[in-house]
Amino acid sequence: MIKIAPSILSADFANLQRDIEKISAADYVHVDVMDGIFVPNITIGIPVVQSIRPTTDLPLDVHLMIDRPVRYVEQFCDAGADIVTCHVEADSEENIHEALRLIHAKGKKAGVVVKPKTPAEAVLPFIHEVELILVMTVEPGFGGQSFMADMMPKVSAIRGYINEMNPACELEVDGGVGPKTYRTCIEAGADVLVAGSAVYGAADIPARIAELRG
């Protein structure tokens, strides 16, 4: 079954516990961490992850859009992240390998992320070390952007890599996912769909989550 990971970037930050409770029908809580360096925006960090951890039993899927994530992955694990994903573009290949090692040493799941302009083969050095690969279908940094359908061949290519080399790995798509685009993502091979405004902007959130599962 397709998993849904609503992004709390689209939640009301003054009522985060309430809005996380609203997505209890989902599979993951997607937490977008931005540092203003790797991406041109600043969102939330370690204290917020720590504070929301007790509010839900859902796994926290923490997407680090930060420079040199190896410096912070252990702290995010300690704060309560269940899955921590790092951008392959954010550091040297050696340091991304080390970040993945540190996440696993904390007993958590690790993943890598690729931006739209990054080719599919950029995930190959890490494919045997990850439980999740995330393909961005918008430029990372802001919510509410339009879906980039031209990323679907990349999703399909990575699906092929996963099937061949690490079948247990999940393939996640993030960016502009909603009622008009979710089927395209699933057909291309996605297992997990991140949706922010499409979920939190819905009149009936549980019904929207069910719809996005296909």
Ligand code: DX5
The other form holds:
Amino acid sequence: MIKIAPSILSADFANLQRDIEKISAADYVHVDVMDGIFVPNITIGIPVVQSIRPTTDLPLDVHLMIDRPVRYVEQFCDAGADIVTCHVEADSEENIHEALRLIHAKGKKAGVVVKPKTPAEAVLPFIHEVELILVMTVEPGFGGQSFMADMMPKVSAIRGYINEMNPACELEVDGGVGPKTYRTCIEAGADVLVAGSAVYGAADIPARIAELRG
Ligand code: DX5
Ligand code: ZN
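Now that we've seen the form predicted alone, could you pull up the form predicted together with ligand DX5?
After this comes the whole thing, all chains and molecules, with the earlier chain placed first.
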């Protein structure tokens, strides 16, 4: 079963509780955290995660697009994140291992993320330590960008690594996923689809979530 993780980056931030209730048919709430350094945009931080935690029973899938995430992962866990993902490009390999260790020590799920220009092999040092791998299908920083179909070979390669080395690990894609692109992601081996504008831009959100499950 394909899981859907709507990104609240496309929600109305003045009505976050209402907009999180609108996606109750989904599997995860995807929370895009940006620091203005790792990516050229600033979004949601720890207090917002804390405030939205009691508004939903869905797991909070917190995507950290921040420099040196090891500094903040424990605070995001304490704020109520269920899954915390760190970009492999955001720090040394040693510090990313340490960030994953800290997330697990808080009893939460940990994952790594790769940007479009980062090769599939970059996940290998972490593959035995993660519950989720996220492949970006846009340059991180903004919602509403065009899907990069040329990332599909990377998704397939990572699907191969997961099947061989850590079959319980989930494989998520993020960026430009919608009615025209979800199928190719599933065929390439993704089992969790992040969608921001395609979900929040839909007239019938539950129907759109059902559609994206394929
Ligand atoms: C991009 C974010 C994505 C984004 C997805 O940096 O990580 O989660 O919000 O938005 P759409 O689905 O509109 O591309
Ligand atoms: Zn994201």
